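Single chain ahead, by itself, as structure tokens, in the form predicted alone.
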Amino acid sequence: MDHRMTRTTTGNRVRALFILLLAASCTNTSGPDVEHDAEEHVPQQRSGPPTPLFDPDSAYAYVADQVAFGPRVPGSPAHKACGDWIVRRLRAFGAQVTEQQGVVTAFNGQKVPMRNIIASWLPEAKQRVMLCAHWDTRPFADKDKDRPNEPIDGANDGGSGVGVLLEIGRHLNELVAPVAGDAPGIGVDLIFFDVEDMGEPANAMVGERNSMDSWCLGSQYWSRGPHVPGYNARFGILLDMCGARDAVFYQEAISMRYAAGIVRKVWRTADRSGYGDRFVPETKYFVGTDDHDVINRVLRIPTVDIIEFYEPTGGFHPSWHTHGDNITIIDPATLKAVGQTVMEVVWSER
């Protein structure tokens, strides 16, 4: 652009810009169903390192490592061992790790130990991005005809999101490393929520309790009392059931209601990154509740859910809450599409 404009041309352009801005301010584009849509943040340009390549084999190995512990049902030895392993991994990646431990009440009145794990890079930074997933697994296979009372492996529902986050975490020191003469960097938090998947079974008879409130107990706990008082972030991205072979991700309806601008940011980034066939810019109403719903409603941090929509079922993958949710359905190519997209989004915030 040639900046050597005449005074008359400059005045005309200023008046035209004022008229355009006035017209835009009088137009409501959010729609009646959007409660607090977030505009796409324009990142500050920094001369930091380029976005690293997401290693799908590494992410797959992290999923397999979780499954090898056995079902990660809260209160079980496998759950404790896996949680300890996650903490060790995060600390090895240079994160400051905070744990929230408490007791929550399940749909049937059972008292359940809860352990949220929060890993922070550049914890002193005021500007932050939050990535999250749940790391517990379903204590029963209530969608399976065989062994419905036994816990599941949770390779996809639980394991896949954690695997992607751990692979991203492996690179986060590169993002927050100081650059000479640069502005302060953005902080990143990876949050691993517990007791997400102990919600009321569809055929349960437990009185009048709202079954939706029986899910996402770890994120409910964290949202009521974050690890940092007054915690806030520019936006959040939740990963759930994001590792199955040939998975396709539509724009989930709760995400569109609360954080449509961030949804558009993520899906456009996926398209630019070569994953437009995986991230379809069409809204689907299929998630009743998830951790992002709690975060949006309670903390009002615009948070989106990257979660597979499976066309033949009109909802979740057929392995959902069955013993079919095992390592055989996990595909490194799907983990790559999700992980690289999320990394591109986060690195663009520098």
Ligand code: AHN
Given for the second form:
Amino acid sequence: MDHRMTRTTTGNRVRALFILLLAASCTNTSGPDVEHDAEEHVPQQRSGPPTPLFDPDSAYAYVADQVAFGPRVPGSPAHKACGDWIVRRLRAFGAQVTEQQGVVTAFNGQKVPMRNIIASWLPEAKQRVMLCAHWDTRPFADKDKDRPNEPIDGANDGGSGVGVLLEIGRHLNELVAPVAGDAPGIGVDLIFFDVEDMGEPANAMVGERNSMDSWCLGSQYWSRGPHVPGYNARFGILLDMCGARDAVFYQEAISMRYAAGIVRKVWRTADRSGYGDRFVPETKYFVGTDDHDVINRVLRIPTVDIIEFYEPTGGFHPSWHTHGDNITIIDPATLKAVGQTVMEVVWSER
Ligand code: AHN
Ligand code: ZN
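Mind sharing the form predicted in complex with the named molecule? What's above is the form predicted alone.
Entire complex below, previous chain first.
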């Protein structure tokens, strides 16, 4: 299980090499071309601990581990086992873990058990950053011609966001560890929302508010009663469907409406980190609703959604809510672009 711990030594060596290369590129000011290149690809100089390297193979393994449990349909044994595994991982990473359990009502009247998982580093810090994803998977494949009533693997839809969050969580003790003479750091919360994906299957009413309210039941529950009364954060970042091969991320319209400044911060950071080809600074309206919607509207924490826009469909990846959403569409390179960018944003907060 903890084969990842053995990667730490390699990680440190890779990081040392990275810092050496960075130092070399910073002192090499012999030609204007070199200097220009360094400006574009090297993150801004700042104080505080350097951003650790996000390990794409570790993140990928976390996605595969989730898929191996089977579909994480709320109420199922696989869902329970995967939730327990997420909690164990987070505790091993040094987080304080809080769970929110409740019962919510699906669009068809069915009562569904709900389990939100919240992992906190520096829980007492007033200045906080929130990162989130949904960890449940859709109980049916309503966009598939074959076996539409069977649950999906949700490697991308569910699995990818959780995989990236866990790999970030593996490094968060390094961020919050006290440094001699340094001001107290900022706190971080990773929130794993349940029952995001039991929304009403699309019909003529698509885009209508009532049908939109049937999605994101875990984040609705948390937004109306956060795990800490009066909870606040400087900003939030939601990760949803962020692991498919060649995925490109546009500035999602709901995020632009409520949190344009944070969107620009994230997309600028991606560019500075060398992922400008993945993060395109143009707005696309293609998400009906997602977990960040209710967080923005109810708690008013400016929260952005990093979610793939797939050009040929003008919307989601073609595997969306089909059996094609399995581990074969996941690419560690996509997880890396997203994970390293988000870590750079978080590590830049002072
Ligand atoms: C709609 O836009 C209808 N749903 C986006 C929320 C979602 C479902 N994300 C993943 N699955
Ligand atoms: Zn979905």
